[in-house]
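Here you get one chain, nothing else, as structure tokens; it is the form predicted on its own.
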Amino acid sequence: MAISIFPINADFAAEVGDIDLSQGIDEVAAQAMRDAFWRYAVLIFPAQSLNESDHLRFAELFGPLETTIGSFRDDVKLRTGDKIADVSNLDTNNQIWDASSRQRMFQLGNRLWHTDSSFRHTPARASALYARSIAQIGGHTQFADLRAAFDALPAARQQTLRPLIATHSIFHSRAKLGFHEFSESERAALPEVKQVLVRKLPESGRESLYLASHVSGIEGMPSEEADAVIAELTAHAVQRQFVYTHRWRAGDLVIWDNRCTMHRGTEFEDLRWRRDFQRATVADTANSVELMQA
């Protein structure tokens, strides 16, 4: 099975054609997709018609699946199975949520630049997001290439960053939005974790920053200094030359490499337009600090 790859940028983001992900995918096509993924970090598969099983089967081509964070929360009744993250603006009755929805407050954090599951001991390798219905206006997703951002730093700066270890917490990113209402059981289920600040990707040998709004500190560094370093690096990484903005079409499936990208959702009228998106997330092989030490 031959597929077509249409790069959007030389080494960042590409569209993939001549494949129907609802059908069986042979190993030749699967390997071609993986090879393209390691190179471009963001792949777009337009005009797909997928059920939940199709979606999960595709994601598993890139590794084992995570259990959604919703399963750790006290207030969430899942609209989907526990391997699918519901990133829609819909409640369990498939109606648009209201302004006081706790789920809405939690998901507003997706509008911050972040990396999926960096707040878990074993973070995410890849995320595959499928658009079932889209907002009429807004609701785009922006991706930042953290490999190119690292390459653009002076060599001396790269050297100072390589040994640094950051701490990550989902509660830190939500606190930035003024959302602090988490139970003891929720906090216990997702404790703060350590991740490297610079990753080396085994498939390409390229180095990459590893950033997220979840970063709550840097080991051995005063909090104000750490906050300044993360703010500086984030501002550098999301400059226009490193960013691809995806304008969704219903039926798009986009998969991205969480090890070397950040992303964020842009605003839309979430109390007006239905936006039904579902995500399957592939776990990495180990904690990033453990991988560095191996």
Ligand code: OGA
Given for the second form:
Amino acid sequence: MAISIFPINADFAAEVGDIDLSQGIDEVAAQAMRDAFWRYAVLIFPAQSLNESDHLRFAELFGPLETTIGSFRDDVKLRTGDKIADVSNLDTNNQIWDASSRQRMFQLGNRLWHTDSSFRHTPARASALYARSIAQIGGHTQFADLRAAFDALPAARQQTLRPLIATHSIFHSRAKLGFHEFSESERAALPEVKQVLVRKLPESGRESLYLASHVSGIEGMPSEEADAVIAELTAHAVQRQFVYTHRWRAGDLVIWDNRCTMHRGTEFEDLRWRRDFQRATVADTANSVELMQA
Ligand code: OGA
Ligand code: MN
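Alt. form predicted together with ligand OGA, vs. the form predicted on its own above:
First the chain shown before, then all remaining chains and molecules of the complex.
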């Protein structure tokens, strides 16, 4: 099977064609997809027609799956299996949520620049998001290339950032939105974790910033200074030359490398349009601090 690759930028974001992900995928095609993934960090597969098991089978080509955080929540009945994150604006009855829905407040966090699951000890390597139905306007997803952002920093700055260790917490990003109501069991299930601030990607040898709205501090640095460093690096990383904006079509499957990109969802009228998106998430091999020490 020979897949086709249409780059959007030289080394960031590419469309992939001549592959039907609902059919069996041979090892040649799987390896070509992995190679493209390590290079472009964001791959778009248009016009797919996938059920949950096709979606999971595709994601597993990139590594073992992680269990969705919906399963750590006390209040959420999953509309999907526990390996699929429900990124829709629908409730368990398949109706658009209402304005006071807790799920709605929680998902507002996706509007902040972030990388998936960096608040877990073993963070996500890849996320594969599939659009079943889309908002008629708005509801795009933006991606920032944190490898290019790192490369663009002065060498002396790169050198000072390399040894730094950040702390990440989901409650930090949710608190930014004024959302503090978590039960003790929710907090206990997701304690703050350490991640490196600069990663080296084994497949390409490239270095990358590792940033997210979940970053709550930098070890050994006063918190005001850490907040300023993170705010400045984030502003640098999301400049337009590093950003690809994906305008969804129903049937798009987009997979991204969480180790070297940030993403965020853009606004849409979520009480009006059904936006039914589902995500399968591939876990990394270990915590990023452990990987660096290995
Ligand atoms: C995600 C996410 C943003 C969006 O699925 O991890 O952040 O646009 N999605 O739905
Ligand atoms: Mn996300």
